[in-house]
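We begin with a single chain expressed as C-alpha cells, specifically the form predicted alone.
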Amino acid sequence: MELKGPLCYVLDYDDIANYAYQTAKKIKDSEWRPDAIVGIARGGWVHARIQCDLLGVKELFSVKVSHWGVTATKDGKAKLTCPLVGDIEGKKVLVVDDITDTGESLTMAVEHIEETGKPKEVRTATLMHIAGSKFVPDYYGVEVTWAWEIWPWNFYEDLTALIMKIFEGEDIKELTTPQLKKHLREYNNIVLSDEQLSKVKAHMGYLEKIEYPQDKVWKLK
C-alpha cells in the first residue's frame, strides 16, 4: 500500500540503547579515546550523555543547530542557534547526534568546533546513519534508509505534526479514534497502542491544538 505520507518509524529506549552500545562498541574497537563529547541539540542530547557513560568520558558540552523544517520533511535548512562554549582546545572531541538524516546538522557543528575550539582531533557518532547521506560518521550504530525516525524524546512533538497533518490532509477538524488509527496507519504505517493515543491526544489538548476532554473524538480548535 502506498502511504499518503511519509514512512515513519517509532523507537522506544531500548532501541536506543543498544544503538548506542553498538556505536560505542566500534568506537573502543578503533582504540580511539575520546576526551569531551560534544552533543548536538537538540536530537543528540541524549544520545551524547550515553556516551559519556558507555566511554567513561566526563567533559560534556553542547552547541545547538536548529532546522527551519518541520516534522518528517527531508528539508529544513539548517542554522547555528547556540555556539560552543567551553575548553576543548587540544583535546580529543567526539560529536555526537541522534542521526545524520540530510548531514547538515553534523557537517555545520563540526566546522564550528574545529574553527573556535581548536581541537586535537574531531570524530563523528550517531544512533543511526541513513544511507546516501552527504555525511557520514565515523561512527554509528545501524544504517538505514531514509524514514522519518520518531525518537522516544520527541514523541509527542512528532505525533502532534502528524496528526495535524491528517486532518489539513483530510480537510476535516474532527476525527474519532478508529478514524485517527487508520489515517496514521495509510499516512504514516504508524501503528500506536490506546494508552499512547490517549496521551498525544492530552498533549494536544494541552497545546490546545484539540478541544480536550473530549471522550470518542479529536475536534480541533
The other form holds:
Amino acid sequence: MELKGPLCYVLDYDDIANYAYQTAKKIKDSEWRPDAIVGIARGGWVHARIQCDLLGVKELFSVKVSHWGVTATKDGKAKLTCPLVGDIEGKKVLVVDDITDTGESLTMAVEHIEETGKPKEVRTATLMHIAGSKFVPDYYGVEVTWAWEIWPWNFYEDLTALIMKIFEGEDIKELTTPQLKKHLREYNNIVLSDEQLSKVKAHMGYLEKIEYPQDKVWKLK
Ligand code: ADP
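Given the form predicted alone, corresponding form predicted together with adenosine-5'-diphosphate (ADP):
Expanding to the full complex; the earlier chain stays at the top.
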C-alpha cells in the first residue's frame, strides 16, 4: 500500500543500545582508539555519550549543525550553528552522529573540526547508515534503506510534527483517537499504543497545538 506521507520507524532505547554496541564493536575490531569524542548536536548527543562508555573515552565535546526543519522535511543547506567546543589538538577524534542520510551535516562537521581543532586524526561513526548516502561513515551499526527513523529522544517532537501534517493533509480541525490511529498507519505506517498516543496528546496540549485536555478528540487550537 502506498503511504500518504514518509515511511517512519519508531525506535526504542533497546534498538539504540544494540546499534551503538554494533558500532563500538567495529571500532574495537579495527584496533583504533579515540582520545576524544565530538557529538553532533542535537541528533548525535545520546549516541556520543553511549560511545564514551563503550569505548572508555572521558573527553566529550560538541558542535551543532542544523539541517532538517520539521520531521522528514529538509530545511535548505546544512548550517554550522555552534562551533566546536573543546580542545582536540593532536588528538584522535571520533565524530558521532545518529544517521547518515544526505551526509551533509557530518561532512560539514568533519571539515570544521579538521580546520579549527588541529586534531591528529578524525574518524566518524553513526548508529545507522542509509544505503546510497554520499557520505559513508568509517563505522556504523546497520545499513538501511530510506525511512524516517523516530529516535526515542525525538519521539514527541516527531509525532507532533507528523500529526500536524495529518491535520493539514486531511484539511480537518478535529480527529478522534481511532481516526488518528488509522491516519498514522496510512500516512507513515506507524502503530502506537493507546498509552503512547495519550502521552503524545498531552504533549501537544502542553505545546498549545491542540486544545487541552480533551478525552476522545484531538482538536486543533
Ligand atoms: P549527516 O548528519 O550524517 O550528515 P544529514 O545531514 O543527512 O546527515 O542529516 C542531519 C540530521 O538530520 C541527522 O543527524 C538526523 O538527526 C536527522 N535525520 C536525517 N535523516 C534522517 C532520517 N532518515 N531519520 C531520522 N533522522 C534523520
